[in-house]
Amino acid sequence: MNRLHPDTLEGLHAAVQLPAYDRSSVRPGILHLGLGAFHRAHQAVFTEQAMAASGGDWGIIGVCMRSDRVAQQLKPQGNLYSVMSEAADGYALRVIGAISDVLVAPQELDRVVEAIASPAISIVTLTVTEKAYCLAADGKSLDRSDPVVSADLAEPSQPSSTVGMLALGLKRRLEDGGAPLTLISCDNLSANGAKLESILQDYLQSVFPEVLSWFKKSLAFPSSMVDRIVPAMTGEKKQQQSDRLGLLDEGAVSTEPFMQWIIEDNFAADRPDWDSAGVLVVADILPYETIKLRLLNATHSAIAYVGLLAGLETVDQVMADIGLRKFIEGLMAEDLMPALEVPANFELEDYRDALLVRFSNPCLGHRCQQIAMDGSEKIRQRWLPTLQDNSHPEKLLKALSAWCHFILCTDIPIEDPRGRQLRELRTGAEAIDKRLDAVLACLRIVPDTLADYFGVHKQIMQNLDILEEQGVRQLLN
């Protein structure tokens, strides 16, 4: 079979949607940190439908920040790959053109600085999860103590933190003639526009104090909101859609139909005609991500604990076990639902019975152990605010319990930023209950952020003693 390029699309399945503008003419004018499959999946997909409404040149340079797979990936097939969106009823198949570049940031350090400092790059977005924030404990500063974070403070003109990277590059952008630039955080991070640039603050005040003043009156951080289910993709999976393209695909991305990007109404500068593309561009986003993070997100790591305790793969696999599904259906319903501020017009319920069809979609084949990845980031996130505005939620402090079990009780892989501190919990000679401080610590569940800890330690204790002699689903029942 021919690999995917642009001198082989003449062998596309006559299906397959083609980028509908002349890709040879666009020039780059968005830099993205964090090249992975979420990403092609979402925001350049968005720009790609942008681009063949309105034009402009609006190319993706898109910057792999650790390994240079994807550049793998992506370069021998002219930055070309395939989207398959599919759910039951069927599937749709396009080919992606957005990117116009990909550079490897270990590699490729000065070409990322010089992307960066670009007048005609009016843009930079980032999907580099949440832990590259490097974010302190108050949740807004810059951690110090993170090595690499104080390895680039030490060096700062050979970064390797996203942080550290951005910064040089606004150094050098300043020097070349400081044009106005937006950056956007596209991570699960509440207020993601605002941490990023407050973090950047703290970090230019340390190295490049002189760039603060042209930071604060050039730069817009708009907060985003995205959401798209985008499974790891697997080998089986990309040979199927590479039969159904009709050329082999190695970068491949499969997902799903629903596809959702909101940001806050603040620019620097242009901006592609996201708008004709279905994007939200609003005055107020805290509504929308709170619901998101704290609805959608929360309850995809529920799911994720629950069903490695239950021995299950994927979450359609945890939707389709009647006794599991009644359990995240209460939990939305009781606990989730009822913290929620929901925006005028909003249909909460509406969106969570989405959710529940999205989160059955039995075409994804979404890990669980893949959205368990990470939890000591996420749950501080996803939980902790519902946990703080509720004195008691039961299924949430199941919910909680399951992971706590899975962290200290199971052999299941921890793939986590805290994955030492959090494997040495699990064989730790001290007593459980002093492990748990530890552990709920990670999350930053302690006494001073929890008004009710002690309850909420004692019920995660009995729980434990629940999911030790009797499983997961027991203490669900």
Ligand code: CS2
Contents of the next structure:
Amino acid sequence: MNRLHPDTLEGLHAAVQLPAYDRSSVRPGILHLGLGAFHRAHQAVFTEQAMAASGGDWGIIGVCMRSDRVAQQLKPQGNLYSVMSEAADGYALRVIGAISDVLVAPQELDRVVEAIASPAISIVTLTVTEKAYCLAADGKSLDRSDPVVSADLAEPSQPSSTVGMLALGLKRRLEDGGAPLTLISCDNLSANGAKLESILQDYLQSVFPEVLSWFKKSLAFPSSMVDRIVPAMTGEKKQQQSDRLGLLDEGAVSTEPFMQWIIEDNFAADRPDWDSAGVLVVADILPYETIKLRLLNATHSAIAYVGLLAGLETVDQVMADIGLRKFIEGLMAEDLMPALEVPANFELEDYRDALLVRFSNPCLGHRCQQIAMDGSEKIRQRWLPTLQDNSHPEKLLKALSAWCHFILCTDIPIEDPRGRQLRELRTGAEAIDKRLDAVLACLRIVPDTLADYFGVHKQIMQNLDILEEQGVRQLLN
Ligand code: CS2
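Starting from the form predicted alone above, please write out the structure of the form predicted in complex with ligand CS2.
What follows is the entire complex, opening with the chain shown before.
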């Protein structure tokens, strides 16, 4: 089978949608940090549609933050890749041409810095995951005890953290004329724009304070809410997608039909015609991101942990399991939805119904293990605010107990930025109630952040007993 490449496009099956603009004349206008599957199925697709509708030099320079895997997949394909959106009623395939260039940060730091500094780039977007913001316990400032951050603070000309790379690029941008720049965080953090701004400001204050007054004047950090379920690619899926495409695509991304991007109306300079691609630009983003994090993502994490404990592999398997689905629906209706403030004209029940359909999509094979990753970062964003607002959300506490049980009492591998600490707690000799305190502290659930901490702790201890003695289904009943 030939490989996907600008020269092999005649080998594509007829129904595949191609870039509808002259790709060879497009120059880059966006730099994206974190060239994973999510970006390629989300912001890159919106930008592709915007260029097809209204043109513009909005090619994307995509940066791989750690490994060169995606560069190896895309570069031999002239940076083309396909996106397949699929549900039970069929699939659609399109080839995306929006990626103009791919850089690998650890090997090409100078080029990344140069791109951040380039006046041709007027937007930087980020999907670097929650943990890469290295937020301290206050949720605003930089965690200076993080080894990557402290190494960058000591040697700011050779950064490896996201904040360090951006800071060095911004310093250079100012030296090169100081063109305005919009930086858009697309990670699942509430007030993600404000968080990005505050960690950068914090870092710059220590290493390049001369940049700060320009920073305040010429940069914009709109918050944004991104939504599309993008499971990690598997070998089998890649093969299926390549067969449907008619060409081998090593960079293939597979996803659901739904996609949404809402951005706060706060830009420092020009932007692609994203509006024509369906992006909503709004004055107040907070209600939308809160609903998404505290309903979609919160439910997703619950599905992942109860699913893993029940021995199920994927989200749709959990949704097809009558007992577990009943628990999930109850969690949404009784604990998560009542704690939300909903904007006028927003139909929360419709949103919930759509989520249940999306989670049940049998084509995605979205693994519980993928969502379970980085729980200590995610739960803080997704569950803690609801715990703080509700007096005693019974089902959410069961979900939290499931996470604690998964950490403390199973041998399911833990992939988490606090993995070492959590693994030590798993095997630790201390009594379980003490280890539970430490596990909860990893989520910043401590007496200072949760009024009814001791009641919550007691309830989780009881739930842990049931999980240990009778299993997850018994607890959720
Ligand atoms: C998921 C999200 O892996 C996870 O933690 O909850 O990636 C989720 O699929 C997206 O936020 C959906 O927009």
